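Single chain ahead, by itself, as structure tokens, in the form predicted alone.
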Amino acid sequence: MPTRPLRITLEDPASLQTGENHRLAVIRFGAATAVSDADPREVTIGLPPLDGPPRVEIWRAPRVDETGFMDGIGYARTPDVLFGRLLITEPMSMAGAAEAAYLRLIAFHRGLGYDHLLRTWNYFPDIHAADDGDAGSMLDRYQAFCVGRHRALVATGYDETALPAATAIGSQGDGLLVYFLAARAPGEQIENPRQVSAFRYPAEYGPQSPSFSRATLKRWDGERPHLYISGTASIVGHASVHVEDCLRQLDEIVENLRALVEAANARLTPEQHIDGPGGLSLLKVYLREPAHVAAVRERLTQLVGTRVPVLFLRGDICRRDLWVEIEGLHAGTA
């Protein structure tokens, strides 16, 4: 009988068992970004938790065939999927760091035979600061990141039809952290009918549009599909809406999440359907202002219920006029 290739849950750190061999990745959240030199599966993101006791994001698989380090990349893999993470702290422009990171990561995952990126996460500090490197003096660090990532994707043959879901958030601590999930077989891009595809944004947002899909749907033999939803903000078309109003932005985000789930459900059989945003297995809420957490938590509960686990984190959103961003996934026990 087929087994679930991957399950992602939030857990109490005290529940982790030393030597557990089913862990594919352990994602912690704290005051500064760091990676473990001892365990290639461990990463800490410089995003302080804002609500409740500390929790750890655990990726588990029925079996993990190998863990290790290669070219500075910590990784773990199963027959079906590959986790990898890379922290670049060498002095360079943000465009240069993003290009270097993605060139290394793409060569790595392809070299191991996991040819298809499903999902990437990108975290770096001072996301709105001016970039002082080769991407151009008028760019902020997020715009420069988009330039560098795109250069690497073009150089390695990625086109718009193969872009994975992604998140990019301003974090605390040094360096650019990228971690990813790749598979041997591709997923399916899901776009939001309420939004312009990110890779089609007009030039007013920077010289290079962001290179990601709104979500990735991944089917597994004999198992319910997974849905990996990118960081989702209060954007309709390509424009930010409800500027400086955190709760109205939250309402718009939930509508965008609902649209993405519906777009995914349209490709699935009725028994595989996800029951809206509240039927996901995890939501991560990134908040620019910690003082908003209580109001956001209350409104989010009203909108999606209490079934889905939610993690609230302090992080900077890629646009200055946005207060909140949410990513979601369906990769749990349901």
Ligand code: 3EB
Given for the second form:
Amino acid sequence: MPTRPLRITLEDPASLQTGENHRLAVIRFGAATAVSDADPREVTIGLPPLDGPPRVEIWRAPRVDETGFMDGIGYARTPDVLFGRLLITEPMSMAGAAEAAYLRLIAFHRGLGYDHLLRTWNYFPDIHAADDGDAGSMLDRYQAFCVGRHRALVATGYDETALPAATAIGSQGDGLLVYFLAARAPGEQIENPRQVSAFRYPAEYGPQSPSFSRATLKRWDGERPHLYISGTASIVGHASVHVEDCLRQLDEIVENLRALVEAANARLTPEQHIDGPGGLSLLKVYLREPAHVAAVRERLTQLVGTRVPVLFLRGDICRRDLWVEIEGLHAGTA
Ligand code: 3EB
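For comparison with the form predicted alone, please write out the form predicted together with the named molecule.
Once more the chain from above appears, this time first in line as the rest of the complex follows.
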């Protein structure tokens, strides 16, 4: 029996008809992070859109079996995949919040029998601020997030070969927002030959290397494969390159995206090959400095063309010397 994957598209908010029951998730972008108490599928990320008409990200599936809330996690599921989201606003250290969030979400996705985490998104404010939790800690909040996430992954028996692709970006508004896609059947971890795997970064970037894979390739019976690409920055090896030069960082990111798509294609038959990055179904561009958006848009169009929908958002990249980061999805209707 063919599986029935989700599709992820950027749309005019007016296309959100009420009562539509094929929706798995609705992701909005605004001034402050918020989740809906009424609809477990809805989240707003505190990442102000920078350019273009209003857009909402909609995940749809042919059949959504159930939506609900469990242990404070809003979710929706199909026979094959599970969307879930949680927002932690209780005052805690960042390490404590990340550990609590991941312990809860892992217990939750496993409890429902969707054992494989394919992709996570992580947003929290003041990403460069000192973590105020652990007394005497010299960590910033991103480094502390990595510590807490890793603690939860170790406690629940995750190993390096099962790490999901991820994004972690500094947002606006209270709390740690995590949302994720899990599945009954595993995806395949893709690493970037131009970069050291994030989970093997040396200690100069923080006491705990970040627990994510560069991309997840997900095949579906009788359907085109999906590729979920992590937030990708101007990093070669493990070093930030072209620091404080936004357009050169963009060039390097596009090279990284090309390398990732190539690494994924090496696992696929020629008929299944993904045309990327210009043929992906969505690019999300995170920019530290709003004033850079026009130049970045122009250069990105030169590099990848006009076919792929692109969303520009104001957010903080986890290393201060990086000004732009791009994530990519190949999960559309084509
Ligand atoms: C990097 O490549 C840039 O900690 O989950 C990108 C994507 C980054 C995900 C994460 C961090 C994360 O190291 C930062």
